[in-house]
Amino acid sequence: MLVDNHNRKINYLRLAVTDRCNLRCNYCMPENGIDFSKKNALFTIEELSRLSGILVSQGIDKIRITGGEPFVRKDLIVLLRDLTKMIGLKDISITTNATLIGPYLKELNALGIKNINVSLDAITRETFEKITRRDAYDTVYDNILRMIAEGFNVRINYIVLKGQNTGDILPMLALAKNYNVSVRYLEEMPFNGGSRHFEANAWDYKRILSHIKEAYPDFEEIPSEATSTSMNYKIPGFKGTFGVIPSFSRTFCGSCNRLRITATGDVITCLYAQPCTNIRDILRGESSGEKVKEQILKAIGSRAKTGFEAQQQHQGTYTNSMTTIGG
């Protein structure tokens, strides 16, 4: 079992996979991209299993795939496989823009991983082509449509950006009134990659929820687990349900249970940290899984206490993206 300095049991890994991605969102890089990292620079699908395994062994028990886009990897579903026969692996989830999933939701289906987390930031093509970029929004839309069918547990994760997208807060929660998916929506972070300057956040959790509730007056909070990153209510007469994450606010940090690792080996306790460690050449050289394991050790026995505190050890300049980090 993973205890941190602050007494919090860590069991929920967040796994990228690669850093590129085949949108440009303009909150998370600028239009030309990033520079991405080179191949070799990335884990081999072998090395993130391995590397999963070692981190089951020490008592995670929840993975999520995150990128970049993850199937921008068109190797992921060998990863997948493998970790659904990893024993002590309770839940395996993935985090995607929806763009390339299809093909393979068949078989994701058969392997029981059924909890596909959505990042959709509009409702409406324009505000979606403008967002991301892209010319994509026929193939989200037909790819969530078609996850809902088939029994998969979507959730929608939408990023509130002042000028851009606040006018689809209110159409985007069609999709919970129609069907059984979770609509989530997060405050705006600094993790842009340089795209644009960040000064504070116009839209923040309560101005989130005060919107909603001039149309929905009636809506009621429900249970959330302890370690929940998300407060989440019930619309009367709706299938789904919706959410707000305060991911700039920070209201969950007493909680967390999570731990980063990134497609190049770098370890991050918290959002809003710099990577303490990096990995990577120790997974590739001798005896790589005691030491691996002594370095998750020491990197969970030293976290801040909030993204807060995270944030002042390194005076708050943040130049990655988004697509980096993880999420």
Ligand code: SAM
Second form
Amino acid sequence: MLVDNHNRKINYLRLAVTDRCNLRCNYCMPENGIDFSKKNALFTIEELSRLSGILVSQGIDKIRITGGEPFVRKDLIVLLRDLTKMIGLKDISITTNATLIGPYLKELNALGIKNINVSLDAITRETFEKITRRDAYDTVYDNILRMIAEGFNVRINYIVLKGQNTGDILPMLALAKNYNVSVRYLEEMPFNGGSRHFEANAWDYKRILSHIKEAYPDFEEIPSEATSTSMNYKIPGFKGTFGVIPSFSRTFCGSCNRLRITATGDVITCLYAQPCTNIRDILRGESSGEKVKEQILKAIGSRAKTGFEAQQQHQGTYTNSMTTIGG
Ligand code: SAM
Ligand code: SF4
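Return one more block: the form predicted together with S-adenosylmethionine, after the form predicted on its own shown previously.
Starting with the chain above, the whole complex follows.
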């Protein structure tokens, strides 16, 4: 079992499989993209599989595949097949923009990979296209409806962006009204790869909640897992639920059970921290299993207590993009 220096159990790995993406969400990266990693700098699928196995043997029992857009890797399904065979790994989930997932839905279902988070920050086509800078609205909506119909557990992640999509907050709840999905509203974070000036917390979770309360005064809080980053609510008569994630206010650090590894091997113990080590070349070297384990233990043994403490360690300057960190 992995336990950090603040006695928090670490059992959840967020594994970014690429930094590339076919969208250009303006809160995530600049219009022309970022300086993407060269192919040989990225873990191969075989390496991702081996790395996952090492971490599962250390006590990781939940892996979320993220990116970049995970499905830009055409061989992603090979990794997913490997993960489903790992004894001790109880939960495999994916975060995706739902543009490229369509052809894989049948196999994902057969593999039992049911938990899919879709990033969708608008219910209107115009706002979607302005934010993502791409014309993929129909594909994304079709795939979401297909996933719901085929029995996936779909959660929508919606970043609330001042001046861009606040008008869609209430219309987006139609998805939770008509379908058993969870719509989760997130605070924007300062990881946009320099795409634009970050305006701290113009819409924090309290403002989002009071905005929803004006339209639906009788929503009720429902229980959430102890390690959940979201607070969740039910509106009477709705099939699904909604939630808020205080990703910038950081109210959840006390129960954080997460470790992040990027597609190039950076180990990140807190979203607001700089990478503490890189394990790619170690994994590619001799006796790699034991050496990777040592690095992971070292990283987990020196985690910041909160995101605010992690931020102070580098004077709060952020030049990175969420497309490398994976969210
Ligand atoms: N491409 C996939 C997707 O969009 O779901 C996976 C990678 S994406 C970087 C992972 C998550 O990070 C998404 O839910 C996205 O909305 C979120 N994200 C990206 N930039 C962000 C920012 N500046 N603030 C808050 N969340 C952000
Ligand atoms: Fe791509 Fe996801 Fe970033 Fe949007 S949030 S640009 S879909 S990686």
